[in-house]
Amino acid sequence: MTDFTMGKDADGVATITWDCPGKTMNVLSIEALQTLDGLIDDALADDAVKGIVITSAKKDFAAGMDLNALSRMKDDAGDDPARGLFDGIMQMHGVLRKIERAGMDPKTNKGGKPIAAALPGTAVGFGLELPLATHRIFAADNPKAKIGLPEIMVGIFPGAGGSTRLVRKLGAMGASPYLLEGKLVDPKKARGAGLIDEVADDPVAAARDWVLGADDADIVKPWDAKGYKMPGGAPYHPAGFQTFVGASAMVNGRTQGAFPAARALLSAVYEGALVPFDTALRIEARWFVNILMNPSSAAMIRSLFLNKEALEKGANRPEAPDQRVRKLGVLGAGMMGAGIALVSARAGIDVVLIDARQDAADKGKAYTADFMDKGIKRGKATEEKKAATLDRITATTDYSALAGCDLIIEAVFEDPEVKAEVTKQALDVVGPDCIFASNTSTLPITDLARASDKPEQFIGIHFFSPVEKMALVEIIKGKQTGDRAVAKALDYVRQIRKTPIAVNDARFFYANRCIIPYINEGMRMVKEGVAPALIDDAARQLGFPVGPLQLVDETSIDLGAKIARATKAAMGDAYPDTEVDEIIFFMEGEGRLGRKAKAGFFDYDENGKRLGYWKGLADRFPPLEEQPDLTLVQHRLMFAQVLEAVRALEDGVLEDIREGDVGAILGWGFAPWSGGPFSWLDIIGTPYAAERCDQLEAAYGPRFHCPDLLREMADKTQSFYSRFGPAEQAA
């Protein structure tokens, strides 16, 4: 059975169906543009047929290409790997202008076939640049569709022609939400911003109507028709330059120059539209090959795309029988505790929250009424989803309504005492099967779970603040846990929509560890003199969300001050951190706790705007007359958070790589274009990096001494995921 076939009626309509077997999603492969390629070529030389059909079998049309085909074309093409690449994305982009001049003569435009798209749901990536070189896109009213071209999220851009083709369609201002964002549409939406042409109840009967009347006019394409002007001016245009100067602007005032498939994208557009249209194809493709040849791409499409998913279905789970939520109760209505409400009900989970207070517990269930409210406002959210939502959420003081729950989650303050306080009161009421977690950020799992009888019973499950936003989940595993438990708490991750990542228990566990270090090195640096500004500015020049001193003032500074005392109480002499103590208890001491006391490292103005740096930091740490170089500022906050992220492999508490990349970039922001810290260290290569630390540890302390797995691989040039990869380890 292949991918695509072909049937033709008796009204001359050639209907080509894309069904990919054994898969739930359609995704382009290869060997199916082959076969696509065929199809066409039938149906065009086939007198009897009038026009052409593309849809699918499935509930959706396609997901893209299969970013496995992209490495086959550089392994099968040997010594020359980008000249493979480049006659792969030139083939599809042949069979694709093949479809779009549908046999049309070339110096009249005339004697073409219509072809249509009909689109049953999702369509993105690969699955709307398809679409896109027909002559009309046709799609189902499905609001649960997505529709749109996500590749800059995992590191590429469209390179099949969608970037091409979108900016002559939409022109280069009308386009940017959907090639530089990733932005995705339903196909009402879609339509209204000319992404798609029409919204119907069966659209592939509309599509098949519509090729049995389309004319010749009906199937050029704008870019092919003699006259055709850029929607919004091209480069060469007074408007158009304005558009491309803004563009440029938008592209490296967002991203800081760090992701390096946003400026090819936008080289891409920019001399494609200074061209014809074939020409700009190869532009295109050239551009493609660029990214993909680029080491960050590779690292971006494993950690975000192919770890990611991975992770997310399971890869790490335990054998056990399904462990689906039916019913939860969360320990605590505050913040964290009424996101993670929030996020269950939203997955259809009862949910009861318990809190001491009743005004506190209905307080905390308040949290999801406003969240519907505002996505209500955005038209995300419907009154019923809002109502049915909330119907799910019993809030109380009353520890019996825990009855019946197979899963309890503990959200209450980061005190021991108190934590086993509640503990003990939820499980004298549920039953012998319940899993118990606390969504402790710091406090180890195991000594927690003393406050159980069943402690193979007893795991951790650490959000992200925000619940609602953040996509990763940290899974603790105590020294007792066991696989049930685990199981549950990967099954109720999947269930909410997020990411999980499964670590063993020590203290910070994986992200808090690595987290640390970054905010420590930037305070460390502050007390050297070193600039505020320059420290955060480097942090986002890699392509962190936000500098280290920002985001201390967004954590706030009095939690620090409280996590520090507490380190300190537990390490004793081993106590890394004292010069960083003299920093943030000279901050709490001047009352400056960051954001929420709109006063940190930074002043803000009533409404918690950021207004620059505080100038008390200079009159205490007097900046250095000669400020350090970027790249050696950059790289003491990198070295910083990857030797402890190496530090955790050695040490058994990461025991996937993978987990290590995805949980990194999901829960701080880590430099996505790297792929993570162990995909960094890949990148730069373990002999480098290891050289690296020794001059580092040389000028700044111990801290930043090469851990002996990294010694040892640097020894060998071994990197991460050809020693730790999931295909090394299943070997």
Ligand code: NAD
Second form
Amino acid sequence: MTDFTMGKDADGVATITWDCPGKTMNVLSIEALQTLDGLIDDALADDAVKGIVITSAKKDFAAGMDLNALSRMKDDAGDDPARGLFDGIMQMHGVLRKIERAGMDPKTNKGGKPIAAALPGTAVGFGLELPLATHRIFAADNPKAKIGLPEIMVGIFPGAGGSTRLVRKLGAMGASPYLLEGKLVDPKKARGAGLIDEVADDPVAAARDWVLGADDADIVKPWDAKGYKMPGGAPYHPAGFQTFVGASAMVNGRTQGAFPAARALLSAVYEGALVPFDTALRIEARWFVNILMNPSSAAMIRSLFLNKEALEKGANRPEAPDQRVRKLGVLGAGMMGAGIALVSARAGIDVVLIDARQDAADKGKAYTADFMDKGIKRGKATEEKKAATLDRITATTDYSALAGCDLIIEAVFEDPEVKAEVTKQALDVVGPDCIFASNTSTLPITDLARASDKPEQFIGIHFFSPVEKMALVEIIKGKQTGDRAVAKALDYVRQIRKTPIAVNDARFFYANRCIIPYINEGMRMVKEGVAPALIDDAARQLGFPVGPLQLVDETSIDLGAKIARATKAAMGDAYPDTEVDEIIFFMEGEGRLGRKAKAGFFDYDENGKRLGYWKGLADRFPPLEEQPDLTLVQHRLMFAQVLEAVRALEDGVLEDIREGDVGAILGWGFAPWSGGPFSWLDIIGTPYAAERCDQLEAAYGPRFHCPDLLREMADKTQSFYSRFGPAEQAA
Ligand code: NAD
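If the one shown is the form predicted on its own, what is the structure of the form predicted together with nicotinamide-adenine-dinucleotide (NAD)?
Whole complex next, starting from this chain.
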């Protein structure tokens, strides 16, 4: 069985059907490309064939290129992987260009055969690049289908002609949301935007009719016709110039130059726009190879695509029967409880939302109503959906409503006594099989589990704020947590379509354990006299969404002070952050509690807009005359986090480095281009990382001490993924 097959009918239409055996979704392999090439040759050479329709036998058209195929191209080329990639990509261009030219005379553009694509459903990545090479694209009227080029989201860009064709089709401005943001749209919107040509009830029949009726002029692409001008203007046209300058500024503003794929895409598009189409394809191929050779792209694909998907599909789920949640109890209808109720009800789960007072419970439910109203305004929800979602939430103070719940998530005040009390009250009502979870950010799960006489059914399900936006959920296994509780938490996270990591119980679990040293390192530098702007900018140029000082303002100084006091009380003399406390308590004393107080490391206007760094900081902590260089500041911020991640692995808090990498990117925006802390250490190499630890420790103290594990790996020049990654992914 092959991925592409062809049938020819009596009217002269050859239908090429894509149907990867044994897969639910079509993806392109190297072998399949060769099959497709052969079928196109056959159809073009056969006088009985008048036109060709390319479609899929599955409910969707295709998801794109098999990402493993790209790494195979690289590996197969031996000493010259870039050459191997380039040749492979040019071969792909050759097949697509053959489809586009369809056998027509190169001079007169006459005599070609019409080729149309018929998309039954989703067509993304290569799944759209192939249709873009045909002469007309028909899609089924399927509102669930997604159409677009999401490559940029995993650190590459459309490199099978998609970038070059889309820009020539829509203009640089029109193409930019699809290329630079990876925007996906349904078929009707795709037609409106010009990504596809027609939406039809039966796209194969419509495509068939079209190929039988099309004439020579219908199948010449604008860029192959005389006098072609790029919509919106090429770079040296006055309007085009503005577009390209604007796009360049926008991309650099957004990415701070930290994402190589965005920059390479812009270069491919800009340079490609100045030359004939076939040269533009070669340029696109060269930039694509440049990106594929960059370790960042391999790391991003691994973390944001392969590993994220593996975790979502339950890579670390213990054996247990299906644990999907039917009725969820949420205790505490504050900021977190309201968000948890919202995402759960939207996923079709019945929710009982409990608070101490009815008005607080109602307010928590109103959060869902507000969210749905915003969705209706933006055309993303309907009144019916809102009503159905709200119907699933019962807001009450009555614990007896929890009867029949199979999962409870507690999100009351961060106070062990309050938590113990509500845990007991809830457990009195529910059945013996109910799993109980706490959303605590700081309290050990093993301790909280004492409130239950079934600690094996007690677990941490730690959401990030705002719940509806943040994709990560951290699952915390207490000392006695059993497999069924872990499976329950994982199945629930899957139901609400978020990404789980499952870690063992320890102070601050995983994510907060790594974020706190990042924030603290930023504050230490302020105390040393490093300019606040240098600190935050250094972080943003590493690809962090916000710098450490801005992050403190967002999360508030009083929260920082509360955590500092509690940690100090728990750790006693071993407490390492006295220097940081000096600045936290100074800010607290000055009433500069962060954005909510409209005063923090930044000054704010009355609407909460940042105005600039607070001048008073420099009076208390005078700036150094000579500021450190950018790389040093960046290394301090990076090492503060990644060493903590390595320690979490050493301590057994993390059991899987994939969770460490994916959790870091989704949980706190750790430099996505790096693939996460472990991928970053692999990129810089463990020997260099260990050497840098020694230098940083000598200059700044024992918090940069090289963990034994890293030292041992450095001595053996081992990488984290070769030692700890799943075997088939070792790179
Ligand atoms: P919050 O103060 O907004 O909400 C707590 C809610 O619990 C309030 O509505 C309160 O009325 C209710 N409550 C208190 N005692 C109760 C009782 N005995 N019975 C019923 N309801 C009671 O707090 P939050 O920010 O939503 O945090 C809740 C939990 O989530 C805490 O454990 C916190 O550590 C954790 N958490 C918070 C964040 C965050 O960013 N805010 C992130 C992750 C986890």
